Amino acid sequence: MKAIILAGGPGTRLRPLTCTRPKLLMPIANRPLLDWTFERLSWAGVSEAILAVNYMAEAFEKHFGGERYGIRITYSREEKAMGTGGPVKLCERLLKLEEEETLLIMNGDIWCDLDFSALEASHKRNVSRGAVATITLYEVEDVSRFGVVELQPDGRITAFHEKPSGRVESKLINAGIYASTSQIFSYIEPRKTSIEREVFPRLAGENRLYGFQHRGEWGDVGKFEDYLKVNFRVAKSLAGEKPRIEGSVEYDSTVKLNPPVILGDGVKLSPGSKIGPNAILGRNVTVGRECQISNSVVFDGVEFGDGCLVKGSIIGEGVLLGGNVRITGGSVVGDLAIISPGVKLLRKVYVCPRKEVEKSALGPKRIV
């Protein structure tokens, strides 16, 4: 198998954190999102992956280089936004698919525990019945943000509705991961185009589109709320009822750890602090006395003064929090920001990178 991973989006809904990193390098349980994907692809025997990049392309090349988990990585850079179909078409020139070899195409901002080998096996059965592509499907309650399919008992997709505004009967959505034959390229024009709105409906009309339902974990990290949910689900899976300690961590018996908790290498927790539930601390995070951190993700190198409270929020890399800072309600602090002692950032206050905040703020508000 070979893979194309769409990694070009600017991640505007995740700013200010994506002002300083691509969305696919955002940490999930202290590992970049895309790193999880490469590992799982390697388990399925994928030999080569093409990253279709645009925004902050150099960051991907610096982080991954030319190989990850035994997968050879090449980069296809689009000079302008080309939708979801255009970047795939650009990758065609870089791929040499063997006869009957499966091509995986996926949105990079998805975290899931999909068995790619099972998807490939299902797709090969579908190819024998005329399929060009097999879409991974996932059942959700609110389908309005996704592409919804109408699935027949034999696995054929007879209709594809991208982000429907009206009532639809199906709860099965496009999970953003596809297996295909090389024929998929003949359905994509070399221009800005949408696979979901132009290619899939055409394939469905020709009875050449099939579905494969994934019943495990799946999450789209396109919004802060979803990003936190995915982190907490992964933390629960990894840590369970005990804190997960990743390397050398310092704390004493007065510190209370309420799992799920993940502590990165080099974390230092001062006496009286309460960490968790749902707390993920990156590497070299220093926490002052009597701090409380829950339902939050803290990136590497953050320093907390004494008496801080962070709840339901995200703290970017290298942030400095003065004493008695309070950050709650889905607030997000960008990399290298400095929050002065006693400041309160409540309810979706977004602080841009390197900003020094000296006054409290009640959101929704963006501090630039």
Ligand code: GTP
The other form holds:
Amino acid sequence: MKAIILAGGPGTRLRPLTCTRPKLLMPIANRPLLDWTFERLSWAGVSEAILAVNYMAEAFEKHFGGERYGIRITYSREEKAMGTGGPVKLCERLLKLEEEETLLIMNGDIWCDLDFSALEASHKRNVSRGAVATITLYEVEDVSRFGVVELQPDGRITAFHEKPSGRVESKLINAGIYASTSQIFSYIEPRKTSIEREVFPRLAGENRLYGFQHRGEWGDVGKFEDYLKVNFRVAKSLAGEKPRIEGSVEYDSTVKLNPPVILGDGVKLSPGSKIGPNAILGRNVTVGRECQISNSVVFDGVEFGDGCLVKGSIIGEGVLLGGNVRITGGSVVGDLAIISPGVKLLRKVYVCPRKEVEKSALGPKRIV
Ligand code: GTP
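Right, the form predicted on its own is done; let's see the coordinates for the form predicted in complex with this ligand.
And the full complex, kicking off with our chain again.
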């Protein structure tokens, strides 16, 4: 099995964090999102992956080089944005599929515990019935943000509605991961195009599109709320009822750890701090006395002064927080920003990287 991973989007909804890193290298439980994916792909025997890159392409090459977990990695660079179909078509020239070899195509901004070999096995059965592609499906309550499918009892997808505005019966959505034969390329035009809007409806109309339902964990990290949710789910499954300590961490008995909590290597917690629930602290984070951190992700190298409170927020790499800073309500601080003592950033306040913030912001605002 070989894989194409779409990794080139600018991730505008995750700015300011994606001003300094691509979305797919954002940490999930202290590990870049795409590392989780490569590990799972290797378990399923994927030998080669093409990363379709565009925005911050060099960051991927620097991080992964030519191989990860035994998977050979090549890069397909685009000159301009080409939607979800154009980049896949561009990869055709770089791929040599063996006869009957399965091609996996996936949006890279997904975290899931899918068994890729089970998807491959299902796809192979579908190919014997004429399938070109088998889409991974996931059941959600609110389908309006996704592509919704109508699935027949024999596994065929007979209709595909991208981001439906009206009422649809089905709760099964396109999870952004497909297994296909090399025939998929003949359905994609070499231009900016959408697989979901142009290719899938056509395949469904020809009875050549099948579905495979995934029932485990799945989430995309397109928005801050989703990014936090995925982190907390992974933290819960990794850490459970005990704090997860990754390496050498310093704290005394006055510190309260309320799981799920993950503490990266080199974390130092001063007396009286309360960490958790749902707190993920990256490597070398230092926390002053009497701080409270919950429902938040803190990237590597952040320094907290005494008496800080961070709740429901994301703090980027190397940020400095003065004493008694309060950051709450889905606020996000870009890398290397400096927040002066006593400042409050209370609700959806987004701070650009390297910004020095001396005044409080109590409601939605971008500090640029
Ligand atoms: P937003 O700008 O916040 O919408 O994020 P995004 O740029 O990542 O777009 P979206 O969430 O729609 O992308 C879904 C997946 O497709 C992600 O893995 C993106 O990296 C990838 N993607 C989106 N646009 C492109 C593109 O033009 N080229 C490539 N190679 N990948 C893309």
